[in-house]
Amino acid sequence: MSRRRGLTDSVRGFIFDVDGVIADTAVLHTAAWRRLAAEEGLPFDENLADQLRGVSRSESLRILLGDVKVSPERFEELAARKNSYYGECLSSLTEADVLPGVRSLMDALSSRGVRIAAVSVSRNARTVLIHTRMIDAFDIVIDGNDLPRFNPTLNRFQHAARLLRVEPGACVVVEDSATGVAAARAAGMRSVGIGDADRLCVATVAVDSLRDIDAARLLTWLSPNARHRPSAAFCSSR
């Protein structure tokens, strides 16, 4: 068996987050939350913005509100208002907003027979993929609208693996949030963290971006026997 074939056999599914991985919509989410916070007189800084990465709209709003108590009706109104602000931003997205390296990596993985999914807690993920003309590049797409109908004992990446018909241990999750990387680890999957290596230190591999990332090299880094891989040197939660 060739080295390339062996590596590909160990990785048969790739699961991509959407916001911040396929397109840089994280900045759009942050802008929408910042606008809502300013209108409501709530504190908002970069640390809080980072806490909202990879988190559902409802949970993000709970984090934003902190100790502030609101009625269920008011909560829904605030969530809807944030979503409308985000929707205004989404209308400007085009295929030019796909982050560097994403298309070439997906093409290379597909040519090796790797099945590919897009998975996001955002209910707007499909809209993002449609605007960026990426929707047809995935074998399956799961977004926040789909999650309520799934078995709650499994996390979103485990559901994706089932739909891809790939064992969790043969799946790799590509995420830009610490929450997402932790979910991948809980699902028994390897992960590629995109962004700050210290923030994503539990990822199997941590890189600044997918720009110029060669698929064969990435698969080598993801090999259980890899001696060297780009990752954080230390993480207190390891």
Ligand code: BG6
Given for the second form:
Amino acid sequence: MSRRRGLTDSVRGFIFDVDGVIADTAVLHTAAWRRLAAEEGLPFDENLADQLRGVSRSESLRILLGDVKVSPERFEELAARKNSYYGECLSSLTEADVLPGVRSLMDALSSRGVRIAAVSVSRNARTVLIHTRMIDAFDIVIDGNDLPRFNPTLNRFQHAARLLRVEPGACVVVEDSATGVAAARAAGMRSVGIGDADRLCVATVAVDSLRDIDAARLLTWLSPNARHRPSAAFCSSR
Ligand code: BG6
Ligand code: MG
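Could the form predicted in complex with the ligand be given as well, to go with the form predicted on its own?
To see the whole picture, the full complex is given below, headed by that same chain.
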């Protein structure tokens, strides 16, 4: 079997998404959008909730509005209202909200010399990391406030790899969203998809959660020539 171009056996960087990976805040984003949709009489279901995962606030609102046209001022008001609903939930986050398996995997990776980043499109991601006491556990943190100052020809994971000083082929992205997994792939990185395997079809490895995930076994699954890896059924290319 041929080795996938650019991927190395040695993984030297791990890039963790925040919402839905470090903490279960993806459900809080969903609850805030659902509340706004109900107030505005806009349809909202689980399928739509999945489409909004890993998507910026303004792009999410565009998706939610669909064909409904609103003025720029009203658009801003709707986005701010959703953010205030999300903010209400954030204030009660604590370290108990860190998802199972995250800390032990990060510790095991750090002890192997792997550099670790937190990267999110959310402008609230640093707040999430502060409330959950995870902010100091990363070599670098990039959130939605940082993205506008980056070169737009590179995606957020490529920027993280540069800051970590690790080549993309030696980086792994951990993501719960289809858009995030696609961005990792576009960056020439492997990915670990967390959650529904159908949503994470193109992830290199797909698991329900990081609970009980052994770092050594995960690195074996991520090897370019791995014979077995847990992944989404019915997906042909990864
Ligand atoms: C992502 C979430 O991490 O951040 C999305 O998955 C959210 O649901 C996006 O819309 C932007 O977040 P924020 O906090 O900047 O509105
Ligand atoms: Mg996420």
